[in-house]
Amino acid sequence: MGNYFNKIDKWLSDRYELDALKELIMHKKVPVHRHSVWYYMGGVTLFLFTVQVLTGILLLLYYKPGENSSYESVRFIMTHVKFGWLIRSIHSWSANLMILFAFLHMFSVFFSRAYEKPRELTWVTGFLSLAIALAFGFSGYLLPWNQLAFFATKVGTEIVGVVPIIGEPLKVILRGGEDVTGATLSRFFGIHVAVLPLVLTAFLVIHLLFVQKQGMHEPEKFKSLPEEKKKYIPFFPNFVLKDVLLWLVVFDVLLMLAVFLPWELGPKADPFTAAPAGIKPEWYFMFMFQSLKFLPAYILFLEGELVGVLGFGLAGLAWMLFPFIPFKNKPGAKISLQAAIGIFAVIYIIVLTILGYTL
């Protein structure tokens, strides 16, 4: 068997010059220090994206997009297809866990300052991948065509419409008209299963190439150690095996969530009924949603909602371009300005999310 695989390896290497890639993988090393656990967050995010793709393909075998078929097809999956309820529940829970680990990965990179030179574009591609993942969550939420998803999409697209100049046309493009209808469902389906997977895959490939090329970031304290005190482990097989072990743990958690807290379908969307009381978005949008609720109707001469949307847009742009912003920290300061901004961002997201669910 080993000889057989060696022949395949030689056949591929002769044609595609894989020696350079194998050399990179076999000789790549991962630094070992007290914060090494954060290196695994990106791998878990990638694993959960793979789960999303596989379960999404299985759901597509039975899902029928349409105002008069989406809800019925999802109900058929959950009640008649063997383990259909489990596949849908895994798909929904893995989407939430993927975004959670993407946030953990982003903030771990931020606080370790792994976005600094020469990894600026690695940070940018990672941020854009997270933004696309959020778009996945928003577009996929409507596909079951249930009541909660219908009105949440209506509120979400209304918020898009407040953006000056491009907001109203963009809202019409997203909805396929002036209101949320079957046309909106068709557009969200196309965006969710065709456009976003293609774009996200492209960004992930670029992101992973950057990471492989530049290697794992070494914290400043680790760099300052004498060479004889620095500890490394080989990327393959040591780090990869630990990564896979963590994937199995996360998959176990995912299965328990899917089995014991199955994703509910709820009643079918009805445009003529009133919106459910206390309608809320998914948790990863909650801090923005709650912030907009706290804003007054008008701030100076501008609508409060408009100020909030523009504020979050500018904050997101600044966060993406953070590696390119020059900072001047005072000598001897206990905490850098960059770290203070990161701590504020984490506290803000957590507090506003909690308030969104409790108020």
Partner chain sequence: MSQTRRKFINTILGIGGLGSLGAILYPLVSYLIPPKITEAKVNSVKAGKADKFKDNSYKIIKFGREPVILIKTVNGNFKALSATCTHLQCIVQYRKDLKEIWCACHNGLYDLNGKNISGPPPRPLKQYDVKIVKDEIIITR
The other form holds:
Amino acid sequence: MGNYFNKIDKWLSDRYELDALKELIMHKKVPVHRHSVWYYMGGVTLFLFTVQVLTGILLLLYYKPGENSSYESVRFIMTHVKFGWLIRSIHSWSANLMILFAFLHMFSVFFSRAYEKPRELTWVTGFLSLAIALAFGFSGYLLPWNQLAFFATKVGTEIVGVVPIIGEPLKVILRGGEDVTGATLSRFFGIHVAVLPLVLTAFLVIHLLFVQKQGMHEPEKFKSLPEEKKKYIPFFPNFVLKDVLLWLVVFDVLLMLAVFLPWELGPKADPFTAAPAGIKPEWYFMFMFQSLKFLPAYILFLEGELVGVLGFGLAGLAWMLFPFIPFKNKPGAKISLQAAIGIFAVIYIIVLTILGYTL
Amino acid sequence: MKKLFFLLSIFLLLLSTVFYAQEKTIQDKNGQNECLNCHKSDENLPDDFKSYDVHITAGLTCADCHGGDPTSDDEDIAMSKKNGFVGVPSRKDIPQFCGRCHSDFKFMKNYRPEVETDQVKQYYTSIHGIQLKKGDKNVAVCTSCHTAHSILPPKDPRSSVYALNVPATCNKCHGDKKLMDKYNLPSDIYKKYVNSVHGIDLLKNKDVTGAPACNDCHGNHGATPPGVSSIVNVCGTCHVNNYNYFKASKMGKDWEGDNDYHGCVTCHNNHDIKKPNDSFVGVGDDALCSDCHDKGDKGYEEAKKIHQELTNLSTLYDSAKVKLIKVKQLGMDDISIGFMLKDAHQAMIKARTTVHTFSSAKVAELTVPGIKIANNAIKKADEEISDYHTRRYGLGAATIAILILIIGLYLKLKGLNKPEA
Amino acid sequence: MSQTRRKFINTILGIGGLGSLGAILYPLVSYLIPPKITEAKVNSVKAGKADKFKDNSYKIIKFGREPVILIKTVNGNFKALSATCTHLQCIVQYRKDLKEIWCACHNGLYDLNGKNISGPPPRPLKQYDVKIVKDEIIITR
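Requested next: the structure of the form predicted together with its partner chain (the form predicted on its own having been shown above).
Now the full complex is given, and it begins with the chain already shown.
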């Protein structure tokens, strides 16, 4: 057995410079400290993305986009295809967990200040990947063409329309017409299964290349330790095995969620009925949705909703470019300005999300 | 010779009138209509004048009804009695006035060969016609319903006698309390009708081809209330099964002839017919049976049983429907359950019709299989719902496998952390 | 590390790995095998062989969630119409004796083009298209 491996290894090494790669993998080290656990968040996100790609491809085998066929084909997957219910349920749950872990990953990076030089671009690509993941969620939500998704999409695209000048044309382009119709469905389907996977894969590759090139970030405290007190574990096999271990746990949790709390289908979308009460976006849009609801109709001379949308746009931009913003902290300050901003963001998101579900 | 000449001249005269009549219709189509020209410029047209009136679009002129000479713009010539000017006919004469053409099959053939020509005859058999003959000037004549100068065929939605407009047209007089009081007639028929099952279907749902307007039960030109004995037949033209069941029932036979019970109307009323529901039959507060049947008599017991049969099925059907919605919501297979429910629904509808046999056994013939189907549907739905929660036992096996792998990896990792021996 | 311990761990890893692989592959392969009804048809439905269908007879076909009445007329022509009566949603049938569509619930009658001609039905029945492809009857919306 081992003999064969060696032969293949030799064959490959003769043709490609595998040694450099092996070297990199073998010598890569991961620091061990109190906050090491956060190193795993990105890996879990990546794992869930892989699950998404695989289950997504499986769903594509039976799914048929179209005003009449979407809902029926999802129902077909759930009722006639063996384990179809499981695949769909995993796809839905994994999507949500992926975004959850992406958020955790982002905030852990933020609070450990891993985005600072030289990892600014890793942060930017990571942020963009999260944005694309959100777009994934938004476009995928519509595809079963059920009542809730239909109206959530209507409300969601409506919000795009409030942006001055480009908002209205953008809304029409997104919807593929004035209203959310079968045309929107085709469009969202194309975006969900072709455009976004391509773009996200590109960003992820860059993101991962950066990470591998620059190695793991070491927090301030760890860096200041004397050399002999710094503890590391080898990336391979120790860290990778730990990663796999965690992935397995997450996978099992995912299975349990998919099995014990399977995703419902709900009634088919009927564009001619009144919107049902309590239209809610997916949880990761809730804080923005709720903020818009709290805004008054007018702020000064501007529409409240417009202020909100622009505000979130600017905040997002600032968040993406955070590594490039120069902060001057007073030497004696108990807490840095950056940390304060991060804490505010976390509290804001949590509080408004809770309000969104309780009010 | 003289006699022959006389006969010949009469013959020629007759012939000329025939020619004249034939020519008239052709000439008029392209002919002048000076009446309209003057009346228009003097703004002296009838109030209800509409240029889309069926007579104008057919090419008739004012003079074709009112007489006179339409080619002359001289008032004295055009409206001279000599030229046959009639002017406005008196109310009493209107039926004959219209009947000059509309009772003339040969004439009508030139325009609308499919239209009947017995309206005037029918009219004089109606209460309206009989009263008019007696000299009553309040009753409806042709123009009361058809208007005088904006007449349109009944299929035209603009027409006063279009199905959707008929109730309002009749109500012009029959809703006039002062007028109706004189005849001891109710004036709230329209209000009752509007909220009846027929009125809602016609006026709200615009079911022009299905729901009956006033004339569908009362007739139009020969309008009379359907007689006591004919009510069943009138309702039965549409409600055929109900009619057949009722006619064959003991009650249907008992109610024939002159008595206080007037077929369908006795339970369902006439103008304010409500959408029936299962509480109509039985012995409850809303039940109609208990109007006559008292506790202890046979009919009372039968009504109670019929009601029980119907409610058994309908409650079961309703709960099956709720289950179906749940199955749909969960995204489980609902199609076969949906078809089962359609069958149960059919049994329920049929059973409700068989109420008119007034036999609980006959009703049960339909409700019992219906209940069986509904029960099967509920069973199937419960299976689907429990499947949704429990068909996933395989997870246990998968979890065990994954758990073993996790433990293995954990042990391996622990080994790695220890320095190699 | 002792040899036995290493062996033990490897056995566990092997069992767990194979089990997990099975746990993933079994649903995956089952999913890939086409189900009995091979696709979610919403715009057409097959209704059997045309030559086996007797003249002057009918069949109720399940078209997704809707019942459809398929009739072969005395002339051998196919007609497909919604089988749901427009009066109170009973399922209609074809009457050989009348050569018309009849609803048993309240004696409603429709002609073979679905037009309501007698009894309480307020509206006509919706027509479907019927095509015969290689003797296979296909009903489409």
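On a predicted model such as this, the values are computed, not experimentally measured, just so you know. Only the largest set of C-alpha atoms that superpose within 1.5 Å between the two forms is called the rigid core. Positions refer to the first chain, counted from 1.
**Q** Is the C-alpha displacement of S336 equal to or greater than 2 Å between the two forms once the rigid core has been superposed?
**A** No.
**Q** Quick one: how many Å does the C-alpha of D14 shift between the two forms once the rigid core is superposed?
**A** So the C-alpha of this residue moves 2.5 Å.
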